[in-house]
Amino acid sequence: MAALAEEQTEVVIKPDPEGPPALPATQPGDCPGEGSGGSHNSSHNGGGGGGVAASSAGGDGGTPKPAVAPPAAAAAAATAAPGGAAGAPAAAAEGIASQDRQTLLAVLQFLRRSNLRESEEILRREARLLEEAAGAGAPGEMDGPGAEATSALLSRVAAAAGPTGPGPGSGSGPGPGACPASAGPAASGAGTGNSGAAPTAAAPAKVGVVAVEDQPDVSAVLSAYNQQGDPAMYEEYYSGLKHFIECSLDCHRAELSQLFYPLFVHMYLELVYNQHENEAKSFFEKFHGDQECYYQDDLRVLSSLTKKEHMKGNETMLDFRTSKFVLRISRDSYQLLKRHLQEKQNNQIWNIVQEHLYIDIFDGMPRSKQQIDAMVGSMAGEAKREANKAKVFFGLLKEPEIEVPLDDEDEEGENEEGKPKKKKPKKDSMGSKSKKQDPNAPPQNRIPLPELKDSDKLDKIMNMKETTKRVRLGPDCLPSICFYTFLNAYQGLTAVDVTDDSSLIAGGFADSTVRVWSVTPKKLRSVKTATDLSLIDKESDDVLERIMDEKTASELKILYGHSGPVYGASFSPDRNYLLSSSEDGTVRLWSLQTFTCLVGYKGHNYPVWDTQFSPYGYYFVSGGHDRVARLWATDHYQPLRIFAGHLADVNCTRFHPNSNYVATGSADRTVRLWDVLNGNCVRIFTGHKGPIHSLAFSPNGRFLATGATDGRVLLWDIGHGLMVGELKGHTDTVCSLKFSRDGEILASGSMDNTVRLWDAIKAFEDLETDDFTTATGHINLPENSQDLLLGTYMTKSTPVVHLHFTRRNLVLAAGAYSPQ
């Protein structure tokens, strides 16, 4: 069975002899659109003319980003003058000779590199270049290509002088692990998602050397804060803007209030970086109370950064600096803000807006406070609208046709709810499940999946028989709940999983052990030793029974191997294997035939918080403290894909039912959906106000439910990329989510010691997904949590760590009793 091609391991780039090594395409590293002046490089994935054969492994849809703007982009910029030519019409209009112009641009670039912004502005004004090169360059406007044009012109001079590395102040310095761009004609439109394409006249030019860094150069990242403003004026600037926003019309106030937090952080960091420590402290104390409550954790980290030296190794700071904070604002509100800042000549704030914020402008009515509150809260603001535009195949794969036996003598095989191995069923074509192909499903061979073994087919037959006895759930027919309480779990229960047929339960513990219990009367047995196996008659019908060693039968098996707490556990669909992930940075694969460790997968350098098998087996995903998720195949010791883009720990990972996508929930308060085929991020969901700890896909693959420390459960429509519901009720972290087998009910388990059941059918019916909603992302969430809540079930003092629906729709819940 061929695994996914490891297609993205090499990037064909000629490395700079003295520069850093080229970055493999599957290396972690977000690629935020970080062009100068808030513009957004919209050159697409894949290679263009220059043959960089990679789509980025992560980031906001993996937008590639040139470390030095290629001359092709310079040629495409409307204002570029031919190098060494007699003089372009634009230059002639300004009355500057071509040669002088080249010199002038070189000086401007030098000033920018040396971070002498004010001198650069003065020189521009003197040379009357403002109208042409700087333009009216608004960070998010379609019609403001000025900043990009300047950047392109400067780069062109640099390219003429010889290949240069990215300077600390250059307009398009690399983001963390900046991804290579195609060397062909790059489309360089400005800010918003609906930017215009590049001029067609762009001729492919020869690119010198593309410098690729796999770590952000800290000094380059921080040097953006080098602009010297009068430190005493910062409080006045911020107060002035605050006063302006609070006095603006109600319809604009809610939208413009989004500016408070990112401006506060960047102004504080600018003061600290320029060593105005007292002013920074005073600024922080005066305004930190105005920020929204869900930013408190981030502000706590920020308050500890009081000296320039502290900023060098601080990941939160680097994240904030290198990923643009995204604000979604209506055009009217944006024009109001721009006019105010220009009238007041408030350059300090305008510079921050241009350099560090990505303003996603939309036409139409401004959003209400409620609409904005539903979507904000993540570390980097909202998702850009383009991030959720890619097509997602959310339908289910066609089930293989399996013949169900005619006879109904299945009682003897059902004493274990698992594998009836003794008796081969008679084959008959009756009852074969021939479903039509789902129009939203991915092609059957889009990713290679393992073929069904005979034991899998038997299991599917058992599953179908169980399905006929399944209880139809609904508001009038709620499931029974069976709670497994781990008593005296002084080792500290940290993870639980239950097999699909509900025959086994596994627990991961803080004492680094994994324990497996049999939930049915059938005890756990190991395979006999090699010498005993050689004596067995291999032709006998019950050979699978004979290979098991009765002397080893017990209800509990303990697996030793990890050297730290076990935070994640997952059974394979065929119940032959168990995965566990640990604080020791490894994922281990255990055999449930011999109860020994088969493989230790080492790829994460830090604790691995979660791991999960694909619904088809073979593939599995893991996520951890290193802020990336990795896709593995059981027979490869290296990951097949690395999903990079989150700004904080990846706390939970889940496969889509069709196995073509992986969802990850992170402490950066976002959920991302990744395409297994190419490693691209195809959805970014923002709205939670705390780290995300649980994910569940609906059985039909259309919807995703997410739970976080804010106690809310949010519901998402994957196809449209929209939030469609909010379930309020829990008072603590939602640790577990599970849909019933037919998707009628959603169960949620929390640290508040309750299991709650919600009406999923009602939550998803009559969804307002018209074109307008999809285009603008405006959502109106009904306040109907209480109507959807079907029941709340309390434990005495047991947080709910895991939930599971059996094949007949009985709920199994698990947790460790915690004495008060």
Contents of the next structure:
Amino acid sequence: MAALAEEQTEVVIKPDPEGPPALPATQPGDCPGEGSGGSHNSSHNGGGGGGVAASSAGGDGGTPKPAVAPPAAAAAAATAAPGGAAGAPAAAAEGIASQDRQTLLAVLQFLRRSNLRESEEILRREARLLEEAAGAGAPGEMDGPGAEATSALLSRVAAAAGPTGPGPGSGSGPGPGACPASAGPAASGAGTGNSGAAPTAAAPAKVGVVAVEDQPDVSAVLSAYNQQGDPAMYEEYYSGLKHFIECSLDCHRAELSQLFYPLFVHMYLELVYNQHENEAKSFFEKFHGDQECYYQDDLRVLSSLTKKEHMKGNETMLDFRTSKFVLRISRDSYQLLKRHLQEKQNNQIWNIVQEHLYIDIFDGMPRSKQQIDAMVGSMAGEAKREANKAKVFFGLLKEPEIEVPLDDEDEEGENEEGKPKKKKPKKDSMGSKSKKQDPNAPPQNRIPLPELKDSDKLDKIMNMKETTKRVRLGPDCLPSICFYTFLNAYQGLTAVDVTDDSSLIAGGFADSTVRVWSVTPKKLRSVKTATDLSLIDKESDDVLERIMDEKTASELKILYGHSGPVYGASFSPDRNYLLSSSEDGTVRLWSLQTFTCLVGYKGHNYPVWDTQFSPYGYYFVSGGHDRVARLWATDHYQPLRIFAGHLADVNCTRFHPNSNYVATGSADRTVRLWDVLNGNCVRIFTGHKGPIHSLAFSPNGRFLATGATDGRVLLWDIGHGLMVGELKGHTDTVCSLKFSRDGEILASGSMDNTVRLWDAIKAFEDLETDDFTTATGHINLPENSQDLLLGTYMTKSTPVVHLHFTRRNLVLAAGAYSPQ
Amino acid sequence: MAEEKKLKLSNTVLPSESMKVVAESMGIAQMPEETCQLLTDEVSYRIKEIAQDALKFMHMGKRQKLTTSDIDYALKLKNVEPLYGFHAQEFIPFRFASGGGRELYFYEEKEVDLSDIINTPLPRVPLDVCLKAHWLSIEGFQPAIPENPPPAPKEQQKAEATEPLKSAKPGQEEDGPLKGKGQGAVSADGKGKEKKAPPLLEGVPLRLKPRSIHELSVEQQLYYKEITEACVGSCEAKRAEALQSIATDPGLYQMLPRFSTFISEGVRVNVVQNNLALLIYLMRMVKALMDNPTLYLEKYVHELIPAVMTCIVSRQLCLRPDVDNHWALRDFAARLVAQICKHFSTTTNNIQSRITKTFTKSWVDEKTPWTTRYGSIAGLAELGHDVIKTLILPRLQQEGERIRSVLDGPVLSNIDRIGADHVQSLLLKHCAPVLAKLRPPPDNQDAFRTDFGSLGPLLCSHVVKARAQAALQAQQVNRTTLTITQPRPTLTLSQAPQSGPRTTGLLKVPGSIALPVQTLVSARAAAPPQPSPPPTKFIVMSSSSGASSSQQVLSLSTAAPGSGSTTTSPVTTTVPSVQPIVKQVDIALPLWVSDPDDISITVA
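Go ahead and give the structure of the form predicted together with the partner chain, now that the form predicted on its own is out.
Every component of the complex follows; first up is the chain already shown.
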């Protein structure tokens, strides 16, 4: 198998499975947002101070920063080797884009306290320099999406600095922590050297400070709330603004109303931070009713947070602090707001708007209430328009040509049926389809994929044969649904997966077991022991049959190994392996030949909610409570990529059919699409009003369907980065989504005990993908859920946990019967 | 949007007195009020935090119900040792009690005798997980098999019946309770009428209910044939099976009109032919249909009632009235009618009063034969004590005379004699318990004779018997209710005045156990004059980054007595996260929660 590493040196891996550091070093630009805390980590650690000092010294010398990275990274690695993994997630990827003088001040303050005079001095000088530069810099750059801006800057810096640029990352310490650590200082270095990026530079440092939980720095960050206003005035400020917004013109009102929630939260937090408990309480009581209902979960967290002491450990609060709430407002509305605030001398609110909000201003008509409602709801506001501009290769990879055996066997089959003629045109069409290269497809070797084995080819042939027998689905021809009920599961079923050929079903249970059933008459057998194997005649034709131990044949195999509920399960495409992820923080790889555990992948220190194999095998992705998704390869015990940026748990992970992208759904109510090649976040989809629990790519790779606890299914156009549909109907969490093999039908299964079938063709039929919509991201969703709903099927009392389309388009659904 | 849906956010905190109680139980007397207040804030916050994390595990575990293990995992997430010993699959083992205006949840810890446990046989091993496949849908249609829910839930059948103008879709009919009983059905009906009225008035084009064609699939036709044949066939085993199927199968509603017609026609024919056996079988079918929880029978009651009534009051039900036991059929049918009344009678359809009227009319009639007389009385008697009291008792004297004239007089016909005999025992059977309740105890033969004529003496002895039986039953009832109420709050309610002291006693138990600690603490408290310093054992150099938020627990509790200095300076302090939270939570859980909704809201 070809690893990423072997083929593309610049990509990532030093494939050295023996040595301790199997090192995913990246180009500096490849870890955007990972810029966790180089500076923080080092400064926390005694020796790290030197790192910072050294780096600043480098800056002093006039050369832009990249050279700095190694020591800082090394220092970071020293502290962060185990803990870094946990710390990194909190370092929001978006963080880079947000800038904050406060943070810089906090860092300075800290340096002073730690008696690092020299570094402080240097940093101060840098900062001033950077302030001047910022003044001169083009204001436009402020809006730039963090990732792009940084990498662009980096390349510029790298060019200026000569060969030093890419160097640092690869040389440094062990573990995944090295990657973010090295990127962080590099970014900040770049920032200091350059005008517009000044704010960008500060962000990673701040994020880092927040991320690691050793406390003094948190209070430094929180001190941003220190600016005192009269606590009694807060209510007045807020109601003043409320009055203003409610009296503004209709067209502006909807847009400006978006301000309510972030302002409310920040004002409340300020009150709490400054220990005006009673004012905070009454402020909350008075205005929490005004907030949109979909913020209820966050408000609930806020309501319990009434003391300054609570703020330090509260993740929701930290999310609010470290990432800016993004609002999309038309220029007119923004001007109106600005004028109002300036007139009123309402500095309190203006400060919050300046410091904690990111207002994405667009030209043109203000959006309507419906348009806004469709897109908001995520924990940190909408996605910036720029965040969804990167090109995504959503096309499918060219299928390798496997011809010869197919022809023979199929034609035989056809001859038996006595219809040899019909075969020809069909095969041609299939052949031509696979020959034509999809213009949107990524280059075949964009990421290295494993070679096809003989058994894979056989499987492909089987697949193609089945394809010819596939039922053509449509509104008039609905699929049959076969429901696999897990009985006596005692509420313990937590995950299900079905192999692509529908021969095996795996269930993950709360009692830490993974159970694999064979649903075909072929029983599960394990391979004989080594001594028995040595007796086998290796030349015989049926050697594959002979190695199996007939005595072990059974319909069910139980895999023991986890020490907590198994929340995710995924079969490898070749059915030789099974992955399971669990509350115990590990992902385990099981062999379905021996039914034993092969590897335990440790990296997530917290529960791992989901895992999935790549459609081509070898790679897999996992996501968990630590807010990151990780990309792994089966033969590396450390992750190849860490996708950090979500502000809450990563609930579900799915590979794009071409294996070049990974989608993650999170409890922060966003869906993100990540590029496997460089770890960048290329799409952020906002619009769900509850934690996302299911994802499904359409078979052609163009669309993504997502389901959340709010019972809605949203459809997204990946290429344009737009929401294209909303399917309402479920009354509870949508646990499972699946497109039919040809993409005509979308099946959704939910905790409300129903399976629903939707007309996917119609849903994607007349998309508004004109340039205007694409450019502005304004969407108008048709209210046609009822038309698209083709069928609703109730189970007796069984939440639908998993859905699967067989190769012939029969739906398999699975769930555990839960007696009421 | 925001204004429409006001958020229900409760800001409940634990009452500070519970902190005091906990402190006392730990052996710390005299906690300052301020400290209590700070502690409750902190503890409430932590509990909420943990509850919110626990919810996450519930969602990911694909469950609708929060379990104790979810809370354990949430604690683990915070690097806190879980609470061991709280394992319950289905319910949280907290018991609820109220009294003295307070509500209390507590965990009942019974003393368990080890020998009991050793001697009790092991419970059955729970069944292992297994996989079962069935068709949820076949090419878009859901087959009506037991694995699937009934194709049309009862509410929908009802909605179709009562509100034909409302297009009924599953999930739309929330109004009206599930079972169309008494008041509920009335209000639902009333609502239906109200809803129907406006469109008519406003001149909206009248929507007629589309004529539905009741077509049965081939399988259904086969099923119908099999079932009806088995029900009236000769094989008793098959009949039992068929009746069982009628009583439980969820997919019968489409066949309901057929069954209903089958029964009413069957009765019509077999009454004429005096085929007692078949009539009994048909009545058993009615009973089975009524027992089926998925069927909405209201629409067919008009067909069923006459059939059942016929079986009660018909002059002749069998070929040889002197030998055959048609009385049993009448009794059975009378019970059925009573059941129908109970289920379907409303103030709009007046089923009960109409039935009562019919019975009374035929009973009052002088020429009514004894069979019909028996049926009418049985029908009335089954309707309940009130009916007996108002309609039967006043006529006892009259009826007694008639019976006496037949029994004592010249033998006119054997059949009449038997009939009168049955009527007499029927009256005695039903009236005695009622009289036993109505009349004060001293049972005097003469008083009875004056009141009830010739039936008096017999009645009197029956009443005496009934009284004895009632007393016996009452004892039994008392005993059973006692055992039932014991684990339930009703019993504790009866002890309401005691509940206050009792609960504190309950909480004090650990305190008395921890007596040495108390003395230790008080001794130490006496030594240093200033508030006891934050226990140094909690302050530990940071060693792991996993400590996370658990640190705050301490920072607050230590900061409480002193100034805010601890919060600003703890550069190097981190708490060994395990210790404090465990304690806090440990004591926090079995406490008063002033508003039980608090937890449940966050859970929901």
